[in-house]
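This document opens with one chain alone, in structure tokens, the form predicted on its own.
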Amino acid sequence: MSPFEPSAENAVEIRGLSVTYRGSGKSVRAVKDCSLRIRRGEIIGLVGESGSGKSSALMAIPRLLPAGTLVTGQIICDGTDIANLSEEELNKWRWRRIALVPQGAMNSFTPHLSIERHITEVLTCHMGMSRREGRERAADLALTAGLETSILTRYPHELSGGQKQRAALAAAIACDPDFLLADEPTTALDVITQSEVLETITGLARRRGMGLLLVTHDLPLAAGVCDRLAVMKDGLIVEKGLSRQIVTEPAHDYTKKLIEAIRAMEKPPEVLP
């Protein structure tokens, strides 16, 4: 039985999903044919290179891509194809059911808005919830999501990396999500904060019991605090399954090179005479 057999239950699946960027003379096709399930409570790493198509069929999944690219495929959660979805059917999806932690949050927000304006507007936008309600919820959600409540006050150029990227996961769960999307969360942060704020994300979704899909080039980092695996090579899924089954026996030749790599990259250094 596959791992990532598909259930239309408590479960966000992507079915055959292609995705292909449309420039000036010239396609890529990014994703190919991919397919895989992230269901409730669990946490799912989808590992490769730089490149690979991880943060495209991430992206695919709340249809957050440019405009132009060209999608095929199934979307599903609890039985409902996303895919197919109107935009403003799609908006009552994202946050409550679905939610993003983007790569690189500075990106996420908008300059001249206070961090807390940033949680209350989707609090009020999404679960219609007053601007007062929205600022204690929002006090809430940033110790939740290891901030000090002082935090709220300051400016997204205010923050650290890390501060950001914390914000970002409060925001993300405002609407206490189903599923949470992360693309990797930890890029551009130095080791400790990398370590900490992945412990946050993952310590949240574990207990809140929501699926977690973590696209990262870490391997050693998504096996892990990852439930299983899926590798990604050149748009394809080449391998999927337990992260101790992934990381002990790889099956496919890029994911034995990539474990080789790691594993040349953590030997001692020869001691000269």
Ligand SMILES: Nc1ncnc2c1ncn2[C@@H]1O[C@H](COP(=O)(O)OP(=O)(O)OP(=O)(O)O)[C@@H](O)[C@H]1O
Contents of the next structure:
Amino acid sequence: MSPFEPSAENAVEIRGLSVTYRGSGKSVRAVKDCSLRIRRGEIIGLVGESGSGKSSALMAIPRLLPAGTLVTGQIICDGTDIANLSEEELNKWRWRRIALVPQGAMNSFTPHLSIERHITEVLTCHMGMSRREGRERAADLALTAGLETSILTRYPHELSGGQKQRAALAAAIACDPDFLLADEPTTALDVITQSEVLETITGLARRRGMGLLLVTHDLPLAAGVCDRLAVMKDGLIVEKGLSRQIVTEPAHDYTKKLIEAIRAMEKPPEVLP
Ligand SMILES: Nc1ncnc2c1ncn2[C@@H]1O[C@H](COP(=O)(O)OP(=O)(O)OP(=O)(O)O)[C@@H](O)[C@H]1O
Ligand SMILES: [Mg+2]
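Compare with the form predicted on its own: the form predicted in complex with the ligand:
Below is the whole assembly, all chains and molecules, this chain first.
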């Protein structure tokens, strides 16, 4: 992407994004000069092996990386550079414009709060709803996320992994965001539940015209549901393009290797009784 290309309305994009963690030890440059655009109504897959920098790139968008992390480059939402917003302004963007299902969402619920409370909290804090309005809306959101409303009174430990991921999704879409960032939303689930939850997320994005950034290490899964893919390795986006094109004509050696490895796994084992 040319740095001189005008920024798109109806899109969130990162331009020349670099992320460096500066902890007690050596600093880690997790994302290196990456650019990516997610238009409304489009599903983008960010794929790559563990540690390639996917979550770092995703968490940089709503500016939710740990304090002290060095972030350079631009993050532009509907023409506004998010980097220039105050924390107060940014809080208005989070949830309402850009919502997040973080990696490991199913393990990050507060144990002593009911599922209903988790969802209503988002609505009272970010949409100014009363608790009563919030509770009514929570029931709609649960249904939209594929949950029965009876789970609302339950506590996180009383839900299955798939139900928890759906509850995290219900909370993320509570403010009807324009963009949804979903980090490995189905990774810890069995294959059937994985595909059902993924269908709910992508179906929702399509119906609502949201822009969806789906982060996963699973290339075939991403290729099956995403319009476009970006492949990350060692902090760099090494390839991006239409999903079909990336799968059928990968240009970068790393993508070629990934696809060869998947094909090899798909081959029937030679030694079978
Ligand atoms: N808070 C942190 N402090 C220091 N280094 C970090 C921190 N978070 C991530 N890293 C490092 O940044 C690099 C990229 O990590 P990141 O979590 O973005 O990868 P990922 O592609 O999301 O991996 P996974 O598929 O396992 O979730 C890794 O080398 C990781 O060790
Ligand atoms: Mg990650």
